[in-house]
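Consider the single chain below, provided in C-alpha cells and representing the form predicted alone.
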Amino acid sequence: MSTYGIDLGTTYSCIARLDSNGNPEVIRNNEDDSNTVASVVFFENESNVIVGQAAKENVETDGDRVVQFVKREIGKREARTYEFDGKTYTPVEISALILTRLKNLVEDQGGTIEDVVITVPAYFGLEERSATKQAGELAGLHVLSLINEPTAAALSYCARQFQEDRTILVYDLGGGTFDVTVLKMSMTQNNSGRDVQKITVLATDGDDRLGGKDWDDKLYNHILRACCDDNGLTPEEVEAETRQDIRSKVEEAKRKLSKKQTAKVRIDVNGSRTEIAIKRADFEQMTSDLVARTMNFVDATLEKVPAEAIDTVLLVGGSTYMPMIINAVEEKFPGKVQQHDPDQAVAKGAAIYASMLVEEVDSLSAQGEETSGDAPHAEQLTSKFTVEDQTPRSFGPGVVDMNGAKHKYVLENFIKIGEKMPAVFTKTYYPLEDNQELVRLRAFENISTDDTLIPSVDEDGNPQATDPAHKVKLLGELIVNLPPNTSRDTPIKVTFKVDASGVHVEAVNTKTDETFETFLRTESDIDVERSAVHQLRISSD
C-alpha cells in the first residue's frame, strides 16, 4: 500500500496507512521510539539538518538554529524567513523538511510512498492550504487532497464505532492549534446503490494561536521562576543548559500532572540541584484561562448547533489528556464524553480517506468492472464512507457596482462561508470601459456570510488588501487579456470553485471563447491603488 495520510502538526507530525486487512495503522518511529515525529528543525551546520526529537533537544542550547511551531507560520503574509549558512528558509520549506522525515520513516522500513492526504485545521484559509499542499509537494509527495483535522478524527472513529444518525462534536486540541467542529453522522446510499456511512459537517470554529504549546510555556516560565526565587536569580542570569533543561522536563511534568495530584521535577540550577513540587490545582489555575478560551470556541458552535443535538463528543489531540480539559468538557456535555486515540486519530482518518480517494479513481478506471474475489478486502473501509465537507471562508471577486449615483468597488461573496465542498458559482460581468484591454479579476476570501461586502479604504480612497473586521483578505489576480475594440457589453463568464485543496478560478470571454484560469501572482504587493482600474462590472445596462 502506497497510500498514506499525513497529520501535520504544530508540536508532533504523525503517517499513516491502512494495513492488509484495511485497518488504519501509525507508522513507528523507530529512531525516537515514538509514534509521532517532533515537528522541529535544526540546522546544525551547512551539512547537517535534522529534524524530530534530536533537533527538540536544542531548543535551548542552539536555539538561534532550531525551528519549531512553523505550522502557526504557514500560509501567513506576515510570516517569518530563517537563514542558515547563507540559505534562507520559508515556513513551506521548513515543513517539507517535516514532510520529508515522515517519508523516509517510510522509506527505511522498505515502503514506498506516493500519494498522500494531508491534514489541515478546519479553519485554515485558502493561503495556509495551498502553502501546506505545496510543502508536500516540495517534499516529493503526491498531495491527493487536503481534508480538515476534526474530519479526519471523525472517519477514524466511524471505522471502528458507527451509530446510525449521531451527531458528534469533535473537541480537537493539538500542540499548536485549536478546532472545535460538529458532524453529522448518518447512513446514506452510493451512486452503485450500497449503504455508506455519510459524514457531514454543520458547524466549524478555532484557533491557529492556541494549542498545547501555551499550557507548555505556562508551566516553562512557572518552574523557571521556581528555580530563580530558589536560588536568588533573575531569569537573565540561568544558563542556557538549565533553561534546556527545564524545557525538556515541561512535557514529562505535564503528562504526571495528568495522572498523580502532584509532579516532581529536579533540576540543576547553575550547579544546584533543585526540587519543585507542582501541584495539579496550582497548574489547573495557571492555565484557566486557556481552557476558556477553548470553550468560547465550543459555545460559538452551539449557537450554530444546540448543545441537545450532540450525541457524542470526541476528544482529539494530544492536550485533551489533560484532566482539565476532561472535566471542562465533561461539565458541558455530562455523559456524552469519549476519548478516541488522541494522538493518532488525525493521521489515521487522513489514511482512511487517501485510500477513499485512490479507491474512487480506480473504479473510475475500472469502468465499472468489480474487484477479484481474492482481492484484499472487497467490503473495505473505503468503500463503506462518504465525506461532506465545509468551506471555511466566503470567496468571491472584487466588482465595480455601477448602479447608483456614486460607483463603488464592492466585493461579492459567491461561494459563503459553511457551504458544503466542492462548492461551484458561476457570474456574467463586463468590462469597464469600450476598449480595455485587459482585467484584473481579484479574488478575495473573507469570514461574512453578506452577499456583498464594501471594503476597508485607505485615506485616499483606495479599497485595502485586508479588512480586519470581516477578514477579507486578497488572494491573487487574474489577468484577462481583451482583444482590440472590445466594447464594455463584453460577457466575462467568471467561475469559482473550492475544494479542500484551495479556490480555482476561471474567467471565460464569451464572444472569443477564450479562457483564463491561472493566477499570475498571489503576493500582498499586489497593487491594490489601482483596483479601480481595469475592473469588472456589475452590469446596470
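Numbering follows the first chain given and starts at 1. So that the term is clear: the rigid core is the largest set of C-alpha atoms that superpose within 1.5 Å between two forms. Quick caveat, the model's predicted, so the values are computed rather than measured. Compared with the form predicted in complex with adenosine-5'-diphosphate:
- Taking 2 Å as the criterion, T512 counts as shifted between these two forms: its C-alpha moves by at least this amount when the rigid core is aligned.
- Superposition on the rigid core between these two forms places the CA atom of F496 2 Å or more away from its counterpart.
- E241: CA moves 2 Å or more between these two forms after rigid-core fitting.
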Contents of the next structure:
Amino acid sequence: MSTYGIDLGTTYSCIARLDSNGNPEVIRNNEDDSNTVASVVFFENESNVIVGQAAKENVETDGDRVVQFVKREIGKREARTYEFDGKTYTPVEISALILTRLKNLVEDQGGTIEDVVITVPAYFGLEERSATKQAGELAGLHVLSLINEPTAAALSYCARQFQEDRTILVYDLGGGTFDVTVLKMSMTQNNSGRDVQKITVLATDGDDRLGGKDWDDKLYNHILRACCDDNGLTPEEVEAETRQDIRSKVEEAKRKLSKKQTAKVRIDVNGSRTEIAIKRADFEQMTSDLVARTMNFVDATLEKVPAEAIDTVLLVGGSTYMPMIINAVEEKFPGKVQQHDPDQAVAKGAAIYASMLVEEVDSLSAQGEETSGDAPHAEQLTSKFTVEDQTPRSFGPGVVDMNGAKHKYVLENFIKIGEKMPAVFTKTYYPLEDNQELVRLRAFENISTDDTLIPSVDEDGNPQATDPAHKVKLLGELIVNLPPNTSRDTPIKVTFKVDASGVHVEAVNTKTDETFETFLRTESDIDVERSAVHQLRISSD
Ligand code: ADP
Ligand code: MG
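Alt. form predicted in complex with adenosine-5'-diphosphate, vs. the form predicted alone above:
And the full complex, kicking off with our chain again.
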C-alpha cells in the first residue's frame, strides 16, 4: 500500500498508513527513536539541511539558522521568508523539507509513497490550505486531499469504537497550538445508497499561541531560578551554556513528570554541577493558569454546543499526556473522556481517510463489480465513513444595517463554517445613498456561526488588529461602479461562492444587468482612500 496520512504539526509531524489488516500504524522515526519527527529545520551549511530532533538541538546555540513553528506562517497574506546561504525559503518550501523527511522515513524502510492526505487545523482558511497542499506537491507527493485534524482524530477513534450518531468534542493541545472542535457523526447514505457515517464540524475555536511550549517555558524559568538559588547567582550571571543546558533538558523533564511524581535534572551551572528535583505538584501549580486558558476556550465552545449534547471528549496532541490536562477535562466531562495515542491519532485518521479516497476511486473503476468475500478489513472499516468537503470558516460581506437609531456596520455570515462545499449564497442589498458612485464590497472570513456579527472593524470595514473572539479577516474587496443618478433603491444582488479553490464574490446591478467579479485580494490593491459612503445597506423599508 503506497497511501499515507500525514500530520504536519507545528512542533511534531507524524506519518501513518494502514497495515495489511487494515489497522493504522505509524512509521517509526528510528533515527530519533520516536513515532514523530520534530518540525524543526536546521540549515547547518549550504549543503546540509537537517530536519528533526538533531535540528531542534541547535535552537539555543545556533538559533538564527533554525526554523521552527513554520506552520504559523504558511499561507499568511504577509508571509515571512527565511534566508540562508544566499537562498530564500518561503514557509511552503520549509514545510516541504519537513514533508520530504517524512517521505524519506517510508523510503528508507523500503516502502514507496505516492498518494497522501495531509491534515490541517479546522480553523485554517483557504489560503493556508492551498499553501499546505503546495508544500506536499513540492515534496514530490501526490496530495489526494487535506482533512481537518479533529476530523482525522475522530476517524481514528471511531474506527476502533464504532457507534451511530454522536457528538464528539476534540481537545487538541499540541506543542504550539490549542484547538477545540465539536464534530457531529450522523448516519447518511452515500452515492451508492450505502449507509455511511457523515462527520460535520459544529464549532471550532482555539489559540495558535498556546501549547506545550508554554509549559516548557514555565519549567525553564523554574529551573533557572532554582539554579540561581543553589549557587547564589542572579539570573544575569548565568552563562549562555547553562541556559542551553537547561533548555535542552526541560522537555524531557516535562515528559517524565507525566509519568512520575518527581523529575530530577542535572545542570552544569557555570561549571558546577547542580541537581534540581521538580515535583509534579509544583509543576502543576506553576502552570495552572495555562490549563485554565484552555478550559476557557472549552467553555466558550460550550456556549454554542451545550455540554449535555457532547457524548465523547477526545484528547489529542502530545501535551494531553500531562495528567493535569486529563484531570481538568475529566472534571468537566466526567466519564466521557477518551485518549488513545494522542500524538499519533491525527496521522492515523489521515491514513484511514487516504485509503477511503483510494477505495472510492477503485470502486468507481470497478463499475459495480461484486467485491470478493475476503475483502480486506480496511474496506469494511473505511466504507463506514464519508467526510464532506466543508467550509473551513464562515464567509460574508460587510454591509450597513439601517435598522434602529444608529447605522451599524455588520458582517452577514452568508456561508457558515461546516457547510458542504461548494456553498453558494445570494442576497440583495441597496446603495447607502442616492447618486452613490461606487460600492466597495468587502468580503470577510471568520469563525463565528452567528448570522450577523458586529465585529471589531472600524466604520470603513477594516478589521481591527485582532478580533480574538471571531478571528475576523478581511479577504478582499469588490469594486462595484454605479452609473450616474443611481437611486438608493437600486437592488444589487450579491453572491458568495466558496469551494476548495477559494472564495468567489459577484455583484449584479439588477437595473443595468451589469456584473462585477474582479475581486481585489491584496492589501496594497485595496489600500485606497476609504469612505463609509461606499457601502451597501440592508433594506430597512
Ligand atoms: P503538534 O503541536 O505539532 O501537533 P504534538 O501533538 O505531537 O505536536 O504535541 C507536541 C507537544 O506535546 C510538545 O510540546 C511535547 O513536549 C508534548 N509532549 C509529548 N509527549 C509528552 C508527554 N509524555 N508529556 C507531556 N508533554 C508531552
Ligand atoms: Mg497536532
